[in-house]
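Only one chain is included here, represented as structure tokens and corresponding to the form predicted on its own.
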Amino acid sequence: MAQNTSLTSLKGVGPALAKTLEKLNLHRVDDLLFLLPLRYEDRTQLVKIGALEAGARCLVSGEVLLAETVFRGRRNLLVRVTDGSGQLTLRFFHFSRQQQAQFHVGTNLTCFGEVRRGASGFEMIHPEYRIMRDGQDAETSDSLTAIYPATEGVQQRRLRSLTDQALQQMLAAPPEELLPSAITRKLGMPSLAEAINYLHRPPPDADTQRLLAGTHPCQQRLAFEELLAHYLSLRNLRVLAAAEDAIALTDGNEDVSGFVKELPFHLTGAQDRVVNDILADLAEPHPMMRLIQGDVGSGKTVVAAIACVKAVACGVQAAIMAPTEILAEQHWRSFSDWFRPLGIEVAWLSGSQRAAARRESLEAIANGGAKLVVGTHALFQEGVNFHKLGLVVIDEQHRFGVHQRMALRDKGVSADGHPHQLVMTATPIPRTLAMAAYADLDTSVIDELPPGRQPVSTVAVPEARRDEVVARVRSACESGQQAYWVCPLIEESEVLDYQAAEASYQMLSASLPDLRIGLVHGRMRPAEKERGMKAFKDGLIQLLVATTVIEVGVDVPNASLMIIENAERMGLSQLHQLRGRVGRGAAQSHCVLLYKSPLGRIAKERLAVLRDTNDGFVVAQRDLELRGPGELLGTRQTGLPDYRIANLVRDAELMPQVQITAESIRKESESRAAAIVRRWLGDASRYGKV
């Protein structure tokens, strides 16, 4: 397979074609094999127009009788064909003097179409066809017709006509087989060529069920071999970052003792184990690479206090990068408190301080004064020079892209080395998706929650109860708890039909004038989100009305109940994420989800997983399988290429054997490894997570 063949060396590709297509991805020839169709169409046989049925898509062959040109509300072209068993009416609604003048009577022609009941019988709308020379039989196809992903300047037609010229130069010089023999034998698949000729042009009696899931032998033969060559990329950073020198923090065990003896709690059992997964870890003289996956209140955070004290009191600074202000700023206030008895001072920098303000942490920063720093993507921007940074915290990493976690990383390279690396997700992701997307990340799952949280009890009720709603709300806040109510926008829409944050504070307001209520969004100044925020902590606000700005972060455990508007515009991750905002505390807590009729499937079943559980890695699995894996890991952000072939949810299974063959080949050949990732990324090898 020529790997670098220029498409202008197909026949009819010129510049402007080879632009067009660019918009399907396909640069070279091998990219036009790689494209695999959408469906397949039978054009194998031809069907007797008397025995068409309305709804199937057939081959018809057929002799003009009649072509007009009519006007019933439009301008339409029908041409009524015949062979013999019945007639069939052809419809065009855009065509060309040119094109009329071809169905004259007596032409002979095969059409391809759905077939649909019209007015005077059954008819075909825009069908594709082709006009037949004299004595000439109508042709079929030898096999089952791919129909492609289109843009527009490019015809199915075109598209078959390159992928034929593509697989006649494959079987003339068929790819190398870099699969090893023994697995292809153990999972029963067929070649590289085979699959890709098979794929393209399915025989007649091809199971069209299994292709069209995704689940034929030739189609998984491909998604095991993408699949490895993502695993082998990412498995390549890896070690890449093993190979890297870091300063081995192998002091402090004394400071972290007495810092765990010193909380007002007992730290897990999950927590034990993964803290000792760290300061393993952090022992090492090359960089840490470690997410950390823990449900919503798992615990998290005090994980990442134990490395960065681990870190300080072996003499270098640790850094804590959050996605937002708000979750930024409680960071900032819990290290501030669990930090100030050891004498350990806590820097904070983000983009809304001022000038006075920031320049005296930037100083602290640069001169070592500053132990601990948190903020928010500030921490990465020019101008900012750590000292001796030797770990790096990043939380909610899904909401980072990869250069702006890069970029902080490398304000700790030195002559010293990299700096450790921790990352966290309150997202969770099921196993085998881990696999894939996080191979080169050592992984920890803290999967206990802290003893006396009682699972929140969740509801899903129409928005025509929305009266019950405020009367529950006012019940909750009179008894001395608090309440969240969050909208997905902050003021009324035309174009979405979704509550309003500021409207909904105005209604809840009107109707519960005896009590205290805040307003929190996304467009406010920090400092007025801030005060907000603090007023509500602190108890001063009894209910608090949001956008999911609060999604991450927020920690007060008065609050019992959660009521979210529209909760079937949202993710499950994120409804899961909001819920978990409430049941923080001793008192039982409730989630209500409010939703809009009529709902449609999706919804409804997105509403009953959170009714049926309060597990992260049973919401994530069912997320990954309703909303795929992109919207679930955030990939527009993380830089995972898409999958040209393979299907994480539907692929999922093969991926164990995916990394016991990776691992396999990686200890046999290197070369070979390397033309994997090569074939099927090309120069974009390197990708992942730092």
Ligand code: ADP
Second form
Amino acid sequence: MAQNTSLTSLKGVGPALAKTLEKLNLHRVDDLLFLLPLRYEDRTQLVKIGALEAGARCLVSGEVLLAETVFRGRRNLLVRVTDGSGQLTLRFFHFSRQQQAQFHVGTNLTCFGEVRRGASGFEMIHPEYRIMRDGQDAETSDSLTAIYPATEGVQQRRLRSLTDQALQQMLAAPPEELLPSAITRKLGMPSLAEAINYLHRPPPDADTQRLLAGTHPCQQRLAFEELLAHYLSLRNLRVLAAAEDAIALTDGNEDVSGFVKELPFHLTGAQDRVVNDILADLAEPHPMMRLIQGDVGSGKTVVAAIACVKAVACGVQAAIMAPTEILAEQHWRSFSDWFRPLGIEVAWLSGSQRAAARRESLEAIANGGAKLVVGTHALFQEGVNFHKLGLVVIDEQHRFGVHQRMALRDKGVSADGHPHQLVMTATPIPRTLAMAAYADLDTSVIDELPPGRQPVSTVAVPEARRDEVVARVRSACESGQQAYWVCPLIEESEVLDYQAAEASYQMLSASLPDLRIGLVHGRMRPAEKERGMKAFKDGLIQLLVATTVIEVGVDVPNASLMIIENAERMGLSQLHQLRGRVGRGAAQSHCVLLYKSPLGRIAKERLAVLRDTNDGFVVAQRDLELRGPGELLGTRQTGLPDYRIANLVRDAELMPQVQITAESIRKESESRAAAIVRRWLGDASRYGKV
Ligand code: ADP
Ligand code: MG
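What would the structure be for the form predicted together with adenosine-5'-diphosphate (ADP), given that what you showed me was the form predicted on its own?
To see the whole picture, the full complex is given below, headed by that same chain.
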């Protein structure tokens, strides 16, 4: 097929450029068709200077009022332009004498660039510009200009020429239509070739609004296929994993029911249901890959413990991995309490352990003396060898990367096969997003909180009223409650983080001399941290000042008041997680979000969401809308791939149909499914091997 000819067949592509393109995953002419514009620039109309808005990229035409060089640390060329409706400054940091000489007062020019708010009104930095001869009209384009993804060493102009040629070839030999025609008909989608052509070169009468918003049917056509490709690839991973061997854990039903009977509470209906899902999976001779989603406080830990009871009863080891030392430590404590009556020791492994203790743990893990091991990511590092690892539990999985998850799993690979895998997350994500992100996992949801929990009542209070908040902490603690005071998160700086916590600690100690106050932050030695947490848990400390190290998992039911400083800087899901540290006991709990005024629009919205709801699913949905899926899923760590055209938020409503289509394609034609994955993800699926 002509489409699959090599790139060097194109005009202007020699071996060197072909090599550069190779790095961008462009191997064949066909691949260029799927190098889709990232966005469009609208040069179809002139925008009046008086109507400019910051952030927009616009085409403007005007007359030079003034051109001057000034020193602002370095030399700047400033060109003031007007079109009668307002004034705009063009700012250049690099310019030649020749360039400078072009800008006479009275010269007419058109320019294109991003509008920013400058010191004296709107400005454009290094705009593209063109000087116009007398009587010449400003030139507008007929159609939107496609902007391709930034590709090092290949300019937009070049990409335009290459895609032009590829589009030309496409006329003779369009790429294979891989969606079943029943689907495209049903969804009223344009053909593949039509969509591709339209998106690379939108016609003059294109629906600009929808194209810019990414909701044009041609975009949706391709987004659908891309989502389908990712979904199929994950499903494939799932199928491969399901075909692996694992030890079927069938014994030990009495141990499980005995354990459940001894718990100081009854399982909720939701916990019961999820436990049954897990036990059914474990009894299979193939590895479980199950994700448990449950809001903060829904009781995921005990569900994991039950799975561990089962594993140990069947003679295999179980490992529980948590993302922070504090949380791992807490799990170790809970598991030790739960398993001691059964005569089972729980081993501990962390990065900061002393050498002797570590050696002892490693030995017990290797010889099978340790049936259960709790730890941080130290669990999957080199030198850790399990005797017979049958179950891996990963708590707060969104904090780990896929690779870490896989590494721990690989630790357990033996002649008996792969270990079972249970991953838990308190970041509930909307169903449609979960479909896309977790298609390689089976999912169970704990959608019920233990009885008697009251929603945490939440208020937002400006910094100026800090004294009132301090007084409130005093009266709460005097009446026997415990409180957290969480200190500002300082981006990327553990040092500043801890200094801020230190400062708040000093301030609170001075204003509340009668309270027993503790401090925990990320820079403390683990033993110190642990002492602080334990003292708080045991009620010896009334007020715990902490950095966001307590964000995940920490469970102290008597704590019923939480103050979060600089709440305006934190993300919604994070605030929800933090707030989840209270409201774990029977007492009515409160959360105070202290903020610095004035609040920006998004920050205001965030705080309002928390005030209005305690439901993690609602919070997640709003977070998704405000921040996008990358942040919510921790994309950077999880290795969730970037999409070329689909957007998980914008196109979420396509997911149910994507899922249905994927299942039917899988059934009808494996080769078609494989072709779709190959087209969008290349030969080496970016999800890596199983
Ligand atoms: P999370 O889902 O946030 O990890 P945890 O497992 O830490 O929640 O549980 C929160 C608290 O609820 C713990 O103190 C736990 O002992 C308690 N808990 C769990 N299940 C129940 C239940 N069915 N009834 C009462 N309390 C429960
Ligand atoms: Mg937890």
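Rigid core (definition): largest C-alpha set, two forms, superposition within 1.5 Å. Residue numbers count along the first chain shown, from 1. Quantities reported herein were computed from a predicted structural model and do not represent experimental measurements.
Comparing the forms between the two forms, the C-alpha position of residue 50 differs by 2 angstroms or more, with the core used for superposition. With the core superposed, residue 660 shows a C-alpha displacement below 2 Å between the two forms.
Once the rigid core is used as the reference frame, the Cα position of residue 523 differs between the two forms by less than 2 Å.
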